[in-house]
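As a starting point, one isolated chain is supplied in structure tokens, in the form predicted on its own.
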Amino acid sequence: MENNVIIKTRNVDFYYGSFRALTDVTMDFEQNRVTALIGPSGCGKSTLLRLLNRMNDLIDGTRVEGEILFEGRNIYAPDVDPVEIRRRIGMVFQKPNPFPKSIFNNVTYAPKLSGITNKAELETLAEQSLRQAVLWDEVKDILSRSAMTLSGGQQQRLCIARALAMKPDILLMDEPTSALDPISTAKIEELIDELKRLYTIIIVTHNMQQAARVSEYTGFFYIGKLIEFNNTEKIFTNPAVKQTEDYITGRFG
């Protein structure tokens, strides 16, 4: 599977205090494929979502072990800065999360904090970033109202315009549909469907039917271990892992 893989964890193990959420993970994530992380609540899938742009280093007595590549560097290293981490690796969570400023703040808050302030690039780089989101022709007469007034299903592809406004190489998703309507819904699945032309992605999703709908490659995890990993359609139709299968046919988690 190295055929371009861009993101890779090798022998991962993380510790919150001292339990171990993570035990020996070790996976490769492709460029311009869609990867769900499937599994039961506390399975660990968003602990490892969170390891790929260092957001646990947030988090108090938490600890990571083994390596995680990101185009061949481990972003451990203490070399490593963070935030360009997070530059490259965005993320968007599960309940839309926009700021309480204007449309066009959201969008370009954190390009202005890293030293873009040409008002004509700015404005440039907001209509970009709503257009790839789809959301451009919903909002482009109204950028300086608050995004606080938006829909949530709104809200949330606002929240993709805003880390897509980074020009990230990977992006992020846990559950980004799990607070929204199925029509909201079905509109971001198509937007992933979009956006993995041009980027990474990798989610965090409860919602097995969202997995098979979305994703190229699946993961499915189990107490904090990764059960099984390999193209969507094989995990779906014919898993090796007879865990895999119970999980998929709902005879537990």
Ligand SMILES: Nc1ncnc2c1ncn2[C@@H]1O[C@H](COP(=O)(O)OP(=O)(O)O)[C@@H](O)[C@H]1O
Given for the second form:
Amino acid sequence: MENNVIIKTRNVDFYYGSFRALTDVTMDFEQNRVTALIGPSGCGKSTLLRLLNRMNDLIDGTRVEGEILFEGRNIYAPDVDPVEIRRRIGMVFQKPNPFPKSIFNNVTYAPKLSGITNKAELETLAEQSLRQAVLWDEVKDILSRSAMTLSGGQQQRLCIARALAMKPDILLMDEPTSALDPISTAKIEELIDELKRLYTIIIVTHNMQQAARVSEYTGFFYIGKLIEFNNTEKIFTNPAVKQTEDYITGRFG
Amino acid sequence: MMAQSTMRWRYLKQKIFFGVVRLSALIISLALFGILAYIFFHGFRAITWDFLTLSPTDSMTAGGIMPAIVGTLYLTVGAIAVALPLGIVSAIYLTEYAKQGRWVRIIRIGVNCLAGVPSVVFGLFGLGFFVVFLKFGSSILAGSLTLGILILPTIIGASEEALKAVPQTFREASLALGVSKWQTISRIVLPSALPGILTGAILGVGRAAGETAPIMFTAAAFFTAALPKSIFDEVMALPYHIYVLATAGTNIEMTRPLQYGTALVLIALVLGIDLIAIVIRSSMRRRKRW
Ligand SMILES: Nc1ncnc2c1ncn2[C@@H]1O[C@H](COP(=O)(O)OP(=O)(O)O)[C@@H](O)[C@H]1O
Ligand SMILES: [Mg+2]
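Having seen the form predicted on its own, please provide the structure of the form predicted together with this ligand.
And the full complex, kicking off with our chain again.
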């Protein structure tokens, strides 16, 4: 496993002010695999996810201890530019959050600002990203329409396309289907299965079946601690820790 | 039983409350309408094409007010040109960059105090600083700067509100794509906040166009038939012209219709500028929906 690890945390503690939200989290994330983070609400799943692309930097008064190594380099080292990290580690949020711009401009927004100005190149990139997000056929004739006119499920796939347009190495997804209907959810789950050939995916989900369906590895968190981390199959069929078993069988959470 | 009578009492309270609210709204509307009607009926006879396009004649007891209209337009545009960029930049600093804490709180209190300072104090400051110290003389430049500072708090306040109203999720979405903070602000946050910022500008325009005290020492001329040739020239201005005719004119009673006519023009000018801004704002709102 060690060979293909793309990002790993080492003894990470994380504080919001004086409140410790994560305690001693050590985890390896394998390349081109889907890793699911599960656990009851408030256990720190989102916090960990946002640590991986330095989104927690945006919150005043937070502190990280320990190391997060991306391709062997600590992303919290003083000489690391968080903007660069976020280009390589994309994120999809719980609620679809397209910009109030056209569909095309949503997808090309970040690539343009990162220096791609050639129109043909941007068009190719937009098509490629929208195809990868399995949205192309639905929007190819309405690219100049406002993204706000799309359905929730389409908006979320647009947000995925927007993240993919930056060609990240890792895609972080924080409960990407929790605001969506079952059909949209199924579409996005299929999509995740496709995407892992090209990207490493780390997904937070409160939906046990979803974790079982889409992921190869699953980490179970409880009150800021990583309780158990193993093959998804092992976690769901034969968990080693009693707390994990209680959670996945629905006895709490 | 108990529950029912409580319900009824609540319902009654609600009725009374709404009644009071409606009544105050009515009184305010009536007062506004009354003032407008009063000025209209006293002033509309003075409004002729000549009144709008000629200079005053016969020691300002006849003729038109064209130089004052032009002067007020210059001063107002100048004030907005000074205050809008400065106000937006300050608001961006306060809401997006400054660490929220004591320092920012002190700045905010300062800005609010500035909003409460009587306008004549701004006039004296403008006289001391722009006219005398910076040697701009009594001029469009000095007057615009003074009015600009006067409306700065309004614009900062409205811009701050508008920036805060932009959903945090927009900022997060942009930053998570590896877009820098400044690009996020200029490409996403500012365009979304622009309609709200314009509201502040509208309020500012109304205030800048209507104030007399800040310009009487810094820009306004008692009488010039000629239009200004540069920003270092003095100008006539509508509010100051009204003040002059009503207090220091050669024949105060005789020029009453001119005074009301000038007031009417001033009000129409302010409402006109407001209307333009409102139209721009609502069309921007329609385009940017979230
Ligand atoms: N911005 C914040 N400021 C302070 N505490 C926070 C903040 N965000 C989350 N927390 C706290 O950190 C803990 C973990 O939150 P989170 O990572 O969002 O949990 P999860 O995603 O597993 O539901 C919770 O107790 C939550 O209240
Ligand atoms: Mg969460």
